[in-house]
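Just the one chain here, laid out as structure tokens, in the form predicted alone.
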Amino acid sequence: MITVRRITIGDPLYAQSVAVRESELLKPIGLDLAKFKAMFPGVEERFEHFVAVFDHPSGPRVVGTALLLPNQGPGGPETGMGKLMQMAVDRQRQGEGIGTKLVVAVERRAFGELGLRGLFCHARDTAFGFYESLGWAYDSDVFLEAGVPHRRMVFHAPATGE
């Protein structure tokens, strides 16, 4: 069974989370966590970290991760917006709905707990369809980020039915 939980950088699962980010996202573009932190000082500590955990007989295993940077807009700090970043699922577990569970957990936190009005992400070209299937919409043309085609995608808080 897969559960999604929010962790801190002091959590024992943090190292596994970093390993998933590095293997699926960072190393393919020539980065690791140390280089990422050098490029974006202080950001790692500001992220809200979400992990998808498989209860393995030998102990919990992180099989997916996502980061939320609250109060971040496309142009920089922006109250009420948030950025979903570095969403990754272990290659062997892709296609099982783990990514959907992670995005739903981030949306629940962003809209239900933090009261944000919208989220955005820079989606790799291979993930456009995934985000579209969850109701996210394109908000830009294709652009290169770290040498990989991306598009900015957005999702707005559901109407409250006032």
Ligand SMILES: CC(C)(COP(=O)(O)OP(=O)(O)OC[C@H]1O[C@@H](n2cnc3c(N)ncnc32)[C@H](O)[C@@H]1OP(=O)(O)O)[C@@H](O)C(=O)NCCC(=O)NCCS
Second form
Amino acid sequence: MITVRRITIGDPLYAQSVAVRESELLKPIGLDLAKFKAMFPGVEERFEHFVAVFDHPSGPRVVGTALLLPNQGPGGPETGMGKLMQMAVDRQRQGEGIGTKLVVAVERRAFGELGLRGLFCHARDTAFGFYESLGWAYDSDVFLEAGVPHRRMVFHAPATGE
Ligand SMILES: CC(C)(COP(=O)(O)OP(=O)(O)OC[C@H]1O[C@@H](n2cnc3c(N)ncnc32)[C@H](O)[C@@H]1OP(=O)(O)O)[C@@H](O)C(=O)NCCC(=O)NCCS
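Since the one above is the form predicted alone, can you give the form predicted together with this ligand too?
What follows is the entire complex, opening with the chain shown before.
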């Protein structure tokens, strides 16, 4: 069974989450955690780290990751917005709904306890369909980030009906 947990960088599962980020996201484009930290200085500690965990008999195994940077807008710090980053699922477990579980957990946290009004991400061209399937909308033309075509995508907090 897969469950999604929110961890800190002091959690024993943090190293496993970094391994998933590096193998699925960073190393394929010539980066590692150190280079990622240099690109986004000071944020690794500010992220809320979400991990999808498979309860293997030999111990918990991280099979997916997502990071949430609260109060960050497309142009910089912005109260009420949040940035979703580092969405990655172990390639042997892709297509099983794990990415969906992670995004739903991030949205629940963002629009529930944190009271954010919207989320955005820089989606890689190879993942546009994933975010579209979750109801996210395009919010920019294609731009290059780390040499990879991306588009900004957004998702707004559901109306409360008040
Ligand atoms: C993109 C990624 C996070 C999706 O996670 P996942 O667990 O495989 O996705 P899910 O199984 O929850 O898929 C949900 C839906 O999105 C679709 N989908 C998943 N990945 C997709 C992709 N790359 N392109 C288009 N559609 C995709 C699925 O078909 C599914 O659609 P359905 O609901 O109609 O069946 C994962 O494939 C991954 O880690 N890819 C490599 C790293 C990456 O590109 N990360 C995103 C950077 S912005």
